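Let's start with one chain on its own, the form predicted on its own, as structure tokens.
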Amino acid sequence: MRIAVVGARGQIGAAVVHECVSVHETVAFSHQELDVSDDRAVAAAMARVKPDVIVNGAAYTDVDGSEDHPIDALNGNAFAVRALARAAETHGAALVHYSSDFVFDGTASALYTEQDRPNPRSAYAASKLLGEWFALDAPRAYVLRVESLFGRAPGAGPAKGSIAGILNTLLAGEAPKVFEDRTVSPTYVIDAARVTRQLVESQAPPGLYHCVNSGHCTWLVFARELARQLGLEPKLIPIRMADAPLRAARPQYCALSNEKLRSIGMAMPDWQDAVARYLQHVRDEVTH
């Protein structure tokens, strides 16, 4: 199977091609190589390496940033998908594209499912709901939706993200800032690229899924789990979303069902689970 990844020197681009180089051929391609936004670029390089799956790790991710610059967001997040899937129906490849808890509004009370409806609040909220619409109508699309990504592939660049923060906070001695009243499903990027490949080989029927560990947590108790297992004492700083300074608005309730995963016999992780991993892997990475 030959496999196409853009965006492969992001969070995720990075992870899938470390979970996919070894088994397949997998051909990567970083920004610098090839500009998502570029319809024709998208087309000539696809055309050169006539991919069996398309896999797009490339993104927009400036939440506040998107509010003044939503074109930027736009051709990031969904005028680039639509040129990926049109790539991608061309050659008779799947599409795999990562979306956002963004596109919710936050005002549910229990997991969201892939049944429910999207309510976007931010411009770049908007924009990955219509990357999610345009990477759809690829004739076998794998659309999931990750969200507070955590974690890196080795050999990969520094890692970033909120958790990151927090990580490197704790480690200093000092106190983080964490949301008390803002309730996520974390995402290990190992194990969303682990299911991304699975998803490909096993020809699980295409669609929509909610790829997040398992359970769902405040950024505070996520602290504390993360403080826990490093065995330091969590000196955190909690603060409430309506006292922090956002431009764009945020989905205060934003836990994810991955009921669907499992359905197909993809269970993900707990996010303590992976936590701990996490952890053994900035503990490796030290030692080496």
Ligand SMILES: NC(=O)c1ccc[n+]([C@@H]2O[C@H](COP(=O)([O-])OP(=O)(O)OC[C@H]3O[C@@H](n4cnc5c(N)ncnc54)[C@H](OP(=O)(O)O)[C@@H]3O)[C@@H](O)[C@H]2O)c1
Second form
Amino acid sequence: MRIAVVGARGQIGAAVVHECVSVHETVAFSHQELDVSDDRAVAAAMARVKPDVIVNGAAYTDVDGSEDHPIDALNGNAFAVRALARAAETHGAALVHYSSDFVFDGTASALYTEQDRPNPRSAYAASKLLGEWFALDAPRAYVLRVESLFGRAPGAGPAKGSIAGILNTLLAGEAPKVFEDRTVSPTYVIDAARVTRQLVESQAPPGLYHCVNSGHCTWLVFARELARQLGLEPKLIPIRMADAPLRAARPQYCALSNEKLRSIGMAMPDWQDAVARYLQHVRDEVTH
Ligand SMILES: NC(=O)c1ccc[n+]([C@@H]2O[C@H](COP(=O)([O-])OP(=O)(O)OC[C@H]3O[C@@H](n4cnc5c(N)ncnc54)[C@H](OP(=O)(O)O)[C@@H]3O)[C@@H](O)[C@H]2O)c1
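Let's see the other form, the form predicted together with this ligand, since the form predicted on its own is already up.
Below, the chain from earlier opens the complete complex, with every other chain and molecule after it.
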């Protein structure tokens, strides 16, 4: 199978390249090599590669910046996906696209399923929802909602995101500030990449899937577990969302059910198990 991965140096993109490169012909495009918001460049690149699968690891991920730059968010997260979906249709390729828990308003009190109605509350979230709709126009599209990503595959850019920040602060012996009232289902990029490969290799029904590790936690509980597994005293500063100076609204309760993936034989490991593998990977990197 020939797999084109765009946004290939991002957290997910690099993990997918790492997962697929030894099994499939994998053509990776960094941002520099292909700007997915350039429709013509996308069409030309895909006409050259003629992929069986297109994986979209590219996104405009600046949640707060999207409030000031909504057009950039729409171009990167929605219109770019339309171009990729068109290319997928032209070449008879499957399309894998990643979306976000942010499409929900976070007012639920039980796990969100794929049937629950989105209600985006920020420019970033609206652009991600539109991207889902464009992706699902492709004849064989897998839209995977991921959340609070952590982990870093070889080839990825520098580690970023809240969880890398918490880890680095803990390792520096300092106390990270963590939300005690935001509930998430964290997603280990290595597990999301494995599911990506399994979906495109199988005859799994296309559509929308919640692709998060099993279980859910507040950021405070997540940080405590990180510290526990590191053997560190959990010096943490709990904060509340209402007290944080966030430009864009974030959903407060956003645990996602991954039951639909489980029902097609792709169970996701618990987030605590994913943390253990993540920390082992970090230790291996330090010792090599
Ligand atoms: N990170 C999370 O916690 C999280 C949570 C929920 C959903 N998601 C979704 O998961 C997906 C992957 O996120 P991620 O954390 O892996 O993102 P990431 O690490 O920021 O990677 C995104 C990649 O896309 C590239 N990119 C940006 N604009 C581009 C463009 N116009 N053309 C081509 N490449 C472009 C970036 O390159 P540059 O760095 O050079 O700009 C970067 O390599 C995204 O769809 C995101 O919305 C992420």
